[in-house]
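One chain follows as structure tokens, the form predicted alone.
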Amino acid sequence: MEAIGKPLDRVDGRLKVTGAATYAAEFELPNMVHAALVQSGIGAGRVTSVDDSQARRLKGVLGVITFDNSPKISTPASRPASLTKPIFGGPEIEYNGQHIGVVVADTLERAFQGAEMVRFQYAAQKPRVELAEFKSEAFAPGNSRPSSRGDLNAGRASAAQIVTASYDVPTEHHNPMEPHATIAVWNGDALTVYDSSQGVEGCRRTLADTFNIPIENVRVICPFVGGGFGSKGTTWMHVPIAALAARTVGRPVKLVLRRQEMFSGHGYRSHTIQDMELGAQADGTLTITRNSTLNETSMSDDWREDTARMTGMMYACPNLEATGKIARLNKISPTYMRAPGEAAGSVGLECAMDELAAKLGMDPIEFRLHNDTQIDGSNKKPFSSRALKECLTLGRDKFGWSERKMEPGTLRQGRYLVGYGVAGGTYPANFRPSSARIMLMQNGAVLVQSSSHDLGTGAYTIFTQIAAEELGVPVDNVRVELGDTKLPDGVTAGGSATSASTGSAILNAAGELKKRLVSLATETKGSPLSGMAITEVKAENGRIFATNNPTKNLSYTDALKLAGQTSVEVTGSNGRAQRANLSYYSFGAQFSKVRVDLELGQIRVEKMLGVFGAGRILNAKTARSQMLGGMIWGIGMALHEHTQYDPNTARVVTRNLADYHIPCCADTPEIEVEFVPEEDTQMSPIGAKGIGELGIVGAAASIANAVYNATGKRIREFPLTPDKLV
């Protein structure tokens, strides 16, 4: 029975339409109390008093913790933080909008007012806000990892061009629906949290550690994610202060942040300014590369934006030199960010790519082409597989590339330039340790368990995919359940690894299901295949059945009646290491098509392709869904998104999605997604390569690189807003 790689629709679909999925915040649980954050009202300082007595006279209040009576509990550093941190700021104060206090109150709206009515002193000092002010005092983190090869002066002597230039992508802050929201109930000892988290098993274990209890006393579940994007990845300090609290005032507490809250609550994508430096000779052939990497970090934090590792592996190029280093600022802790490191990689790297391109008088497809390998020259591993060709050559013919002239700002229509950009693409194949349980039911019922996730794109269906024809029964008799420590220990979700990682233990386990079944046919009085060695015996398409023989066979179901047992189970692990020899990637092309407006200088993308090899697709329709979301960020990234800061308090100024802008429907143009067949059995057993960063990663540069071919001006700081052209 073939399931996999078709265009299912989702089977959590209809529990999201109809209200029935229940995201973090929406338990009910008897008594539960509500919780507002006290947060900093300046970006560096120290405070001086705290007077919370009002607040604890406010009707309603149940409790008021502050960095001043708080127990002193620390949790311990969860990536990115380098540092053991107190859950509370304070009184020393590192950036606006840090966590000072909470109050819980018996309604939400009690508990935001009585968050207003903590008053505090504070000794303020002029905060550290523009990541260029400081490049002075930038340096090289304990975690950094510069590459290099080859002889840079060398490079540049046989150069017969080159381009250095600096590529500026600031701040940007994940969005996602559904807002950071945890629910948290002791009942003695033992702690249940509901959190809305991309990895239950790194929270349950922040939480034991920080409350010292054994981890077997803490559960957390999260069925459903509204998107994270990598927000979700890392236990942020509102998960143990919701803790605290209901620990403090003995009853269940929900805190939910605002949305002003997630732009101070959790970490963003680093500013980043990137300097390049790219040479060729004449024929196109790469000499040299550099990339010289300056973001933004917080004041206690090591947190590196690794942009680089594209430089250092995309294309062949004899003489590299790869280096980052970080300022510190009074801003939160940066974080991963769909695509961590390559989204703004890629700008940097894939626009001065075209630049090369357009001082060589080479056309940018055939001058990444040209410089195209299957060596991975950061390591010099060969690729497990890499598509980056055909994924160039057939977005070229599809796309109407053809249509675009060598010469920058000469195809126009009406009061248009019109221009066209390409961008290669890559992001790291992750493959991680992961465990599945599957469970058949004598009625003929299969229940897969994993504490994975599905954070909306797409995971409970491709996993109901991959039971179903591993173990021939029909998709509708499959059920899936995600994101709960007390299943078997699944990946966290990030990285794009889930698919391949926990979706390879589902085959595993749906492998060993088959192998029990086959026992228990074989051992089982009255079954027609009892007695038969297990070598002559398989099980396939719902059935067990000897091999020399098909016609002596029975039912999964009826061999489990036969045996009376209402269910079998077994827990897979998705098996082995990837080889070391080898370096795993997918690779993309984006194509972009562009209008400009001569007097106005309005940007509008009119068309965007993207071209994908990522392994076996597992879901024609998610996996599209995937691509088209990551592009549309790419729009975003290009055209829109920019967190700002005020420079005399460090508060953020666009914290709301009237302010922070977003693509929008008119925004998004006619986009197309191919895949390049490919089916990489030396990444995952399961064939598939992770999708859910590479939709984003060169999505932006296609845009920049289209917008200089249609003006003939090349802008570096993004993003790319009216008043930088006209």
Given for the second form:
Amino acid sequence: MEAIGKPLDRVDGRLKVTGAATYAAEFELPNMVHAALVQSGIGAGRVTSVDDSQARRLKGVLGVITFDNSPKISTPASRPASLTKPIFGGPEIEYNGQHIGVVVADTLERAFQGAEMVRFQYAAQKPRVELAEFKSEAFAPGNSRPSSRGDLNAGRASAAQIVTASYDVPTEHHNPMEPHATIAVWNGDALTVYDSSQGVEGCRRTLADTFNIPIENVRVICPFVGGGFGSKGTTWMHVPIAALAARTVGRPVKLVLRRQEMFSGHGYRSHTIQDMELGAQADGTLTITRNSTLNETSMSDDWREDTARMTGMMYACPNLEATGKIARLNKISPTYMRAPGEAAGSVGLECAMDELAAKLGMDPIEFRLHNDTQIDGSNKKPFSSRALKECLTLGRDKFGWSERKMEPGTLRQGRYLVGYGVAGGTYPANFRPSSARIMLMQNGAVLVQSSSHDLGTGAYTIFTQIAAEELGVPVDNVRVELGDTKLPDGVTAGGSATSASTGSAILNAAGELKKRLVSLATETKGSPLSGMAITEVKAENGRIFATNNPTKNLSYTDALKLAGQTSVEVTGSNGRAQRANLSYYSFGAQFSKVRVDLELGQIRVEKMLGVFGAGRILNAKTARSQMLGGMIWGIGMALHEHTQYDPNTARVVTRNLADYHIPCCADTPEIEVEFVPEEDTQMSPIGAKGIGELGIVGAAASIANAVYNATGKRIREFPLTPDKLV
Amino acid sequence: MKRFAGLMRDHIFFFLNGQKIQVRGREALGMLAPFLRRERGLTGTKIACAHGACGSCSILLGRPTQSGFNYQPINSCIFPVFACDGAHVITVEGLNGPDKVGGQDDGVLSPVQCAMVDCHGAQCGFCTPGIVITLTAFHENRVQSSAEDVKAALEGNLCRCTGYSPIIEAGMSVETADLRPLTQIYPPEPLLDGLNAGASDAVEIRVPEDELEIGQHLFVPRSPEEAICWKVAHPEAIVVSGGTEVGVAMSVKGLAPREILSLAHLEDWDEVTRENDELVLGARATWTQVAEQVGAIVPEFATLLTRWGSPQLRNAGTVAGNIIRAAPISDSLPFLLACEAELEFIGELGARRVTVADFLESGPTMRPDELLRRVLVPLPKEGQTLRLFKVSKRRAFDRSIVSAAFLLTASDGVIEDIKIAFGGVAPLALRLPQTEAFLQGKPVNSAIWREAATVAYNEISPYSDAAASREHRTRLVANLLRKFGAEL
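What's the form predicted together with its partner chain like, now that we've got the form predicted alone?
All chains and molecules follow, beginning with the one already shown.
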């Protein structure tokens, strides 16, 4: 019964195309009321007075909580984990749009109206908004992991060509289509929360800590997530605020962030400025690599965008230094956003590689192949698998790379300039503790349960396939339940770790379940296998049989019936950790062809190809779609996405989907995805690595490199908006 | 207040997934998407941006026609409930018929839904219902479609997961032979019958002022006379035509107007015709109606229209809204300025015509009793060249940074006359008279456009905002002049 690797349709497809999938805000509870956030109108300073009298008098308003009258409770912050923060800001204000209160009312409109009526007086200060202005104050945080090897001066001296350049990737926001939403309901000291979350387990711990109640008293439910991309990986303040509001009014409370509130209600991709220095000998051998990154963080956290990681491990280079510093600004803390570290890190490294290849007069693919390595230079460990070379060469053949002109600005198509670009990509292959339960019913139905998530990635589907294949039952017999803390602890859906981690837990549990069935079949009187040694019996394809005489067999369901059991269940974990003597990463190569209208500065990505070595592909459809989505994110990063702040108020100016441009359908180029065959069982028992993040890495750099090839203009400040070209 | 001849209703009614419903009071004054989700439990319609900027809340609005209903996707998050009066609204739950609503678990999937499952067009699923709605409308009455057609139809639906390719593939692979037209799923006759009684009544909804809540007052007239009379009596009323501008203010900024005059039922104000040498655009014509008709009349304008907003916005937004709002980046005004179009207002004293230029010059303002009735655009003549440009950051579904219109009359290589208008370079769209005067009588060659670009550079004084800096806008004006010249 082969199921893994097949392009099985999404098992949740029907629910989604009919609108029947239930997201966090769509659970209906009796007596539920609505909450609206009150947010600070200044970027820095103090609230000097609060007047909520008018809001309290408003018809339908059930409660007004501000920092002024709130019980003083704190919640663990995103980073570092030891830090806790009061759930409301104020009187000190750290950023514009900081939650400083909440209004609960019988209708959403009245809650909003009430929130408008809470009056604040402020003593505002000039906020810190522009990262570059605070470069001199930047510091290396305690959690820094700089990479350093060799002798930079020696490397510099032996280089025939050196590129020194600075690359700027601005603040970006995830903008999942589903806004963050929480419904909280108390029953005595027990709290149930429906939350749009990438990790119900983390949310549960945060809430238990915040309200100082036993973790068993908290249940978090989230069967469907309308996209997260990292923005729902951390439990942001609106979640405990909803729970506090529900406790205060004694009724279930629903709190949904409005799109504009998502620009200050959760973190974002930190603005990074990467100062790169890259040098090589005339033959293309890298002799020096230096990346000194500056990124923004909040006034109290020390979020670090780990661009150094990719610089440290991507290519063979004996002399290297990759460091990072952070500077404090009046913003909420940054957070994980699709391929944290590598998405921005690949812009610095892969654009600099392109610049150096141009200086050397080398083809940029040749240049990368020349510096390919099977050893992670940052720790001297071999990679568990690394298919960068295969990705680059396959892509070169498939993409029509030979059409590219070495001399930039020389390829024309009518009145447009045309160019080709390439970039490498990588992302750590993460494997984290996870568990799952499998239950086989007497009627042959299989239930798989874990508190992991499907953010739209396809986890429901591939988990169905894994269980079906390992047990040898039809996929239609398998049902998967996810996103509920009453289920076995599953990994948070982040870091592209779900398939490898929870998938392996399901694989192991299914294997264990088969052993139970073998025991059952050999121990049950009346079974054709009764009395046989378990070593002589196997379970496969829905049947239990004697290995030396397969005609002696019975079905799983008959084994249960004979034993008089209604079901058998096993809870399994994903087992051993990765071996410490290897380095675990996925790899890819991105190819772009662009068409540029130099008069209007408009760039059109005409064609893209992503080639990836990402371990075993568990479902060809879901994997392809993940990669396509990531590559389109690369178009957004290259051409559009930019969260802009008002320098005087630190307020986000682009706080809606009309001004914050995510790619639209018209931006879709001719686009394809290829996977090079790879199965990495050193990485995970299931052989999978991880695919959610890898698709974006290198995509933006390949587009910028193509724009250079088309026009001869090297734009290092992202996004490449029309004003930078004309 | 003057009494009207017609009858008056204190509620609106429309069909929702084949079922007739009445809405009265404050509910009728809110937006359709929250109404569907909260009051009707139809949570398949998602609210993602509440701004008309993503299409997740798309529903099918069926407007009665002579032969049945014309179904088009619109953004329900910025569409007022009252504007549904007399229509048939179909949500994702109702796509397979009135008896299927709510029974999705094992019910039949439409060919569009099947294709979306087969092609993996849904990932997180949050934009999916809106996309299913859009593709359903797209495939209604269509036999074949190209990938470009599908992409154009989907321009108003943002997706953050799939990278669109699987959705486009789904749009291409719909089993059209299996498609049941919506008019078959919902036979029009009973719906039209159900809408008949009271169809010609005006609607007046008053929500009395409460000690703690503001009063609201909506009037939906049936005749221009009623509309003008009510407008005079309620000078503070907000006039709503397509609602795409007011809807955003109500949805996002919490605008709750005390008085609303809806033009939704001035149905015969939507003509798009050619009369002699003029293009006539009725004030209530949606931009989709305009786009469908002007292709044969002014192809250049039809092409530009495909780059306006999104299909959903063009299905709701009207000529009147775009012109009266007179946004600096209005995509219509440069075209109307260059063609020296006239606006026809009607008021208590009858009709009055004013050029678009004079209208803008005046503020823009109109008299308290007036409503825009139609726009008259002199058509480019034989030998004239009309070019229209829109520069935006994102390729589609984006506001203009700068928009431009050029109308050139040249003979024997000499510029006899040229009209140049720009949007996005001043608080209002404007003509560039100095540049025009400079070009008049000059020979048509590449040098002249470069020189004209310098004149234009000195003639304008653009503004900076989040979309673009003053410098960038200035450069675009110069480059657009050169581009126009180069592409002649």
